[in-house]
Amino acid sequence: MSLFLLNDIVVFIFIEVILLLLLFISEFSVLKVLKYWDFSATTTFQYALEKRNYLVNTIIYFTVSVKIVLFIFFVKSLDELSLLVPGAMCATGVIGANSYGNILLLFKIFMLFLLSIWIIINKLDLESKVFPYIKEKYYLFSFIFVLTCIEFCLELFYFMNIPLSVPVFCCSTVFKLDNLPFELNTSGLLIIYYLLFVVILISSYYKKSIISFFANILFLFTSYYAVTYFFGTYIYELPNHKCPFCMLQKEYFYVGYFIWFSLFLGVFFGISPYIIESITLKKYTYLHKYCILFTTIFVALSTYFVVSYYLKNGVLL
């Protein structure tokens, strides 16, 4: 049996194809608008790029947008092909079933970042009538055109190499130990992640954007660690049971969904103002309430289930 006989990797790999052909098609609008531009010219062929830019825009958002959302459907695909593949439990089990499963799960959260400072970057020059960051954004978007095809080469390799006779490990298996880095304990790595929060804060609601951008790029790490190895057992109840996976099935009421996008989207608003401040050289400090706003959701929803279980049982895990 193979994998691209499944509906949902049919869906899956059909709808990255369209996503990927219209990228294609707007790469060749773009190059011709990065190479022409000029805005304070009035000729007939100026006019005509800025319809085609409108048009180009249109599409290329779209597109982006659906990428994004169709990384949430990524992940539901790889929970579900966990009851296909032998020994799978979860998402960990496929993930890992080959040697092209993690670095494509890292690619795409990559691009998600990516995907999403586009966005802003976009949104800053629509605002403006004289679109001043046109060819920054472009720049970018021809850098992530050329990184989705390598994604998409990345998921073919992936889905083609998913054993479906062969028993891969389960979570249980490998996150069987704590593997923190560092030589860290359980308590080194939770004072590092309550304090990379508490100079989160503070760098983001005095606006100090590099040191925002350091904290949170750290904090992404930590919490990766803190959240599999540590609040996750509680999520589950259970000290051994140590997956960032697991709390995504209907078992645990889709938690996990709630746990990491809260942790992205902190993350993303804590280096994008830097990362956009170095590309439009002006300073857009509202991203930095944003960063408050979910970092905090994420820190909370994890210490909400040690206090919880805490109070219920009197001792912890």
Partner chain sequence: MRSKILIRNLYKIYNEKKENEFFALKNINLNIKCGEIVIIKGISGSGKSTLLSLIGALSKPSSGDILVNEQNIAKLPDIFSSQYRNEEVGFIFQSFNLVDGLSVYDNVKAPLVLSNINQDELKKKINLALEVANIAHKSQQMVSNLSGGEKQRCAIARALVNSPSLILADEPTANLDKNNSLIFVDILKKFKQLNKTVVVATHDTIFDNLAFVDTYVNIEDGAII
The other form holds:
Amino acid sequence: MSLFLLNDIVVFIFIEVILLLLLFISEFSVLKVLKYWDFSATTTFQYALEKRNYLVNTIIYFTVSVKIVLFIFFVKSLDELSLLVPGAMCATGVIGANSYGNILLLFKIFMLFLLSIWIIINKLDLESKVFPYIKEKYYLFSFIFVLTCIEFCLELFYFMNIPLSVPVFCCSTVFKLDNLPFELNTSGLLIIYYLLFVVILISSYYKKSIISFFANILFLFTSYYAVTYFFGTYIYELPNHKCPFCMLQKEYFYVGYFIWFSLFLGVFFGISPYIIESITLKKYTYLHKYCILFTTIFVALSTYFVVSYYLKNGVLL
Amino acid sequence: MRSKILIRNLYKIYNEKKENEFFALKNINLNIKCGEIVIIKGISGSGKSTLLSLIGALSKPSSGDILVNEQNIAKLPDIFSSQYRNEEVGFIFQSFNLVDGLSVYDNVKAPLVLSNINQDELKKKINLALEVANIAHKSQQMVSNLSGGEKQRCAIARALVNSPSLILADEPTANLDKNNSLIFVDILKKFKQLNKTVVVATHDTIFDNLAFVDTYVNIEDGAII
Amino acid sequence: MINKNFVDFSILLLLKDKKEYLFSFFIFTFIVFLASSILFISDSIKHDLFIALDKQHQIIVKNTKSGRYTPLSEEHIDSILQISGVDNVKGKVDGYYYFAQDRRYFHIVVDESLDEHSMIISSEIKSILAKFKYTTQFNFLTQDGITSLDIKKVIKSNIISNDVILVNEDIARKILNMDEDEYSYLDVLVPNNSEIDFISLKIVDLYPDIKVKTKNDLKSDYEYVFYYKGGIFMILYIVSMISFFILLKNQISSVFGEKKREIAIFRSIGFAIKDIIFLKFIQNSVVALCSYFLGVFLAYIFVFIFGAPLLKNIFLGHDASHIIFTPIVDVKTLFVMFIFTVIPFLASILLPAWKIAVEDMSEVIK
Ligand SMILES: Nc1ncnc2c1ncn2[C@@H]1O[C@H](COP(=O)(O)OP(=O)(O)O)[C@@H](O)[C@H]1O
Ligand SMILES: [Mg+2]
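What's the form predicted together with its partner chain like, now that we've got the form predicted on its own?
Full assembly next; the chain just shown is listed first.
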């Protein structure tokens, strides 16, 4: 039972249960609204349904705030666990300790994306006087609710299956250069990386939501590989240290948090306009400027380490 | 003149489709112009308060339209109806409805805390309202220590603080002595000068035959007669 | 964004009704106090263990025979020294002396700086010896008669030093009945950390009976015991916390209920449902934060200044009365505490806050 391995895990699961409970309560309201909603009605029942809207909103705002804190907490706990899990030097080993880890991490990021999109749609809904997107946003909510349940199960499976006796593989074995997809080499990867950056800048500047959407999705994957296999080595200043997680540690001044969060925020603001437009069927270009901002921060930050290394040492790794 | 409040075919049914169904308002049609003072008269239980609460968006009608400044407030979501109450309407209630345990000043401040204005402006607005309602000298008193007349003046200051264009008063003199009631009638005049639209629901005869009142509306069993 | 006037006003209202919030304030402070005390204690113990661990070399070698620990000899030292990568091997004498009068074991540890007539003991041992009138010296019963040692110094009892008596190496052998060339364990110095695992394997190859523990193994062992115990403790704690929260929630609901009319007044002057919920949220956050800081502060005093009476015995058993806790407060622990207590507290007010906010406003008209 490695569930009890760390106080942190117990706390983590406990808070997740509370959130799940709250979401469950809102889901009850959501189903009611989906079933009986009739904006034109002037019955007390309809007005009671409108009031339920505020319960769901409150709970979601609360959930999102807590989930963001928990996400950071989760990543930190993984680092902590690397002291306990044999073979693990950083979060790579811990997250890869069983087959649930990586899925769970992706799931968590995806959930934060979805919740944020929900909040934006909710904001648009509340700005209008006729609740135009209430059904859409509640279908999305139900979807989020189901995913949260799945996420919770994944968390349980993941924590229960962390091996404590068999050594796990860590970053030195997991990330090898020949792991790049499509038989890419580093220079090819970098060309795509900067090319996509330019495409994102242009499409965001001209507010082309659909181009920005696809470019950002590609950029997310490219950046993952680029940071892990190229930029990371300059952060660590070691040619063979390839790891997306070590940079989260104190030795590297927590720079990983800035890198990954600027990437995720940039990608989020890049893809959400298109998703929101396809739900609300209206132009929504307000977020593009944030996409430009965060993506630029991300690219500048990652490039900075290469440039500063070159200036200091006169050579590249 | 432009109409301030336009009410069309307004119904309010309590306990709709139940055994104890009750028609509190039946087919009300009313047109109140900007800057008018309107007195709604009727015996107790005739539906005056119900009508005021609908105009003030405290409750929702069963059918019909209420247009205030040409905007229908009958079906506004809570955020908008609250904003409407906050910015457009000043309430003066029969039982004053002050928050016990707060000073006069803090009671008057309450409607302003929703808007993000700076401290200086906040103070200026509150003090102005206190002056107009003639209660500035008691501003640091706890409201529970005030007399009936003073409580009402505090409530008036609160109603005025956000400079609403519409004042709704429900039985404003029911808890006052003769003297204070007369003071209230004077204040009504002041409202007139300030060009506020005022709707007073009352059964007090003190409001009968006032020269500055534009319209008297008689209501009986939920219908205008 | 967050409106300062609104926050100020919420706090004004909170101060007005502070009596109603007193109950939740105290209950919640108690919850935080308990949880922080537990975490402070376990953090402090862990800290002392790891400090002790840091003083050790990278590999500890012990000998076993039919599953029991037996002494090692010079021969072991010599052959381990042969392994390349090993810088130095030290034989250590260490063991337990049974003090029959009190039916307890004393942990005998070597301190080279002592002479043949003196010893250093922990304050816990001092009090045990005092019970039997040994105040300045103590007589060890050994195979060759009585060995009498003066108490030179008393050190503080922490988790490691609680049952320790420090003596000269020769005296230690005498007390533990070990020969000149016998050692309890070997401390192996390996300068290159990456060779540790490889060298431990080599040692085991040489002597199949030998048990090797690297520093990392030990660390994992400690962590494991601690976290595991801590985790179980947490579960128990959660159960009690949930019952507290149910109590709290009822209390909060009833407090909110009494305020129905006040809420209706606010609604009538323009507060939206979301504003009322936010107002309640701000007020309860203030309560939660104050309780949190007060609870942590009290726990600090309780654990590190008063030595956590009662709780200490739960953690360390009955003979722990002299153990003191090294004051260790780690930001991470405070953060975990925060998540663990404040978030459930705030979660428990969401529903009551919403319920009171959507109440009918027509009350104000009556
Ligand atoms: N919430 C309610 N449920 C049922 N009946 C109500 C409710 N509120 C008011 N009524 C009824 O509606 C009628 C009109 O009430 P009201 O508007 O308060 O009258 P007035 O203010 O003229 O005295 C009264 O007969 C009263 O009993
Ligand atoms: Mg009435």
